[in-house]
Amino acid sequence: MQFDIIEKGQYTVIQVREARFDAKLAPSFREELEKIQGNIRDHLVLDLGDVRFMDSSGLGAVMGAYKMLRNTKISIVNPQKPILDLLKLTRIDKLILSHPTIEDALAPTT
């Protein structure tokens, strides 16, 4: 799995650098999250801008992160239309908010 981790104040940003978030990538994503779980800040931001395809395994990995990090806010940023459609179809968009940019996800809520 190719990704970048950026620590920014109270945020941890994981930029997934893969075109497909599928059964091949999901196990390594989970493993990496388990490794850094203790270092993740108050808000985990998943940047999926490079992801063009996500299957049920990728969706399961995102939900696994949601369950693993119960006390952490999680956001998805820059999802491509097929990913955004999948999040809406499965109603995960009600649990994990999507934002067009990292800056939007990191902006304080009023």
The other form holds:
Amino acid sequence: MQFDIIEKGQYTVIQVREARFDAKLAPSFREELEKIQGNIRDHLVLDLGDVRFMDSSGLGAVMGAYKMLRNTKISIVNPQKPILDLLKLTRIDKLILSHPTIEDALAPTT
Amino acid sequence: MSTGKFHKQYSSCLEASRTVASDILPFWQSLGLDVAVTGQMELCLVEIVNNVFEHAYSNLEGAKFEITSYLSDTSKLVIEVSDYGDSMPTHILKDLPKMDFIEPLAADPNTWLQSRRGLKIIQQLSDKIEYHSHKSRNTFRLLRKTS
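What I would like now is the form predicted together with the partner chain, since the data block earlier showed the form predicted alone; can you produce it?
Okay, now the whole complex, with that chain kicking things off.
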């Protein structure tokens, strides 16, 4: 199983169960997202805790999710350092915020 | 610590970057390189290999490309990726330093790019990049200081 989907309250969590979020995985991620698109709640949480490597195709897939789910808040949780560094380098961290845990992502912003 | 050279030929496909990464990481580790450096160079190499498949070979599977890597002057990691497909236009690398990542803005869907970040990532994480075409062979050469 490449992805686990958890729907709870007002949020949906996609846990990426792969070490590499790359050109090989990106099309499967898009397909999975299209399948569940109609059921995604107000807030989509991408749990990248298992992902040790991400490339520009993985970033493209995340941006594709943002584009597909225009009115849905998207957060990344539990990213490893190389993923955080890549999000920062490419400035995607300005649009899609990262949090250490799901609870942090769901906490109301002050 | 190894002082040798990594050289291997591959066939183009979507998974090739994974195979290349899995082959070359133990070699870089044997050179005693810092894990932060090898992580960034793995990303650069994957981006180059994906570009070879997507652009040089237009997603054609089974086309040949080669990877060479070694330490130069004991403190510079060299990575060379050679293919026999379509060459990259020369202005692309020349214009790269002048460009920056486009910051995605919630209010501007034109900034929600899903591609066109790979080469800029390579340029940002490398100390020097070069690209040469000679007799139908294209070589992308990347240099990164290791200390």
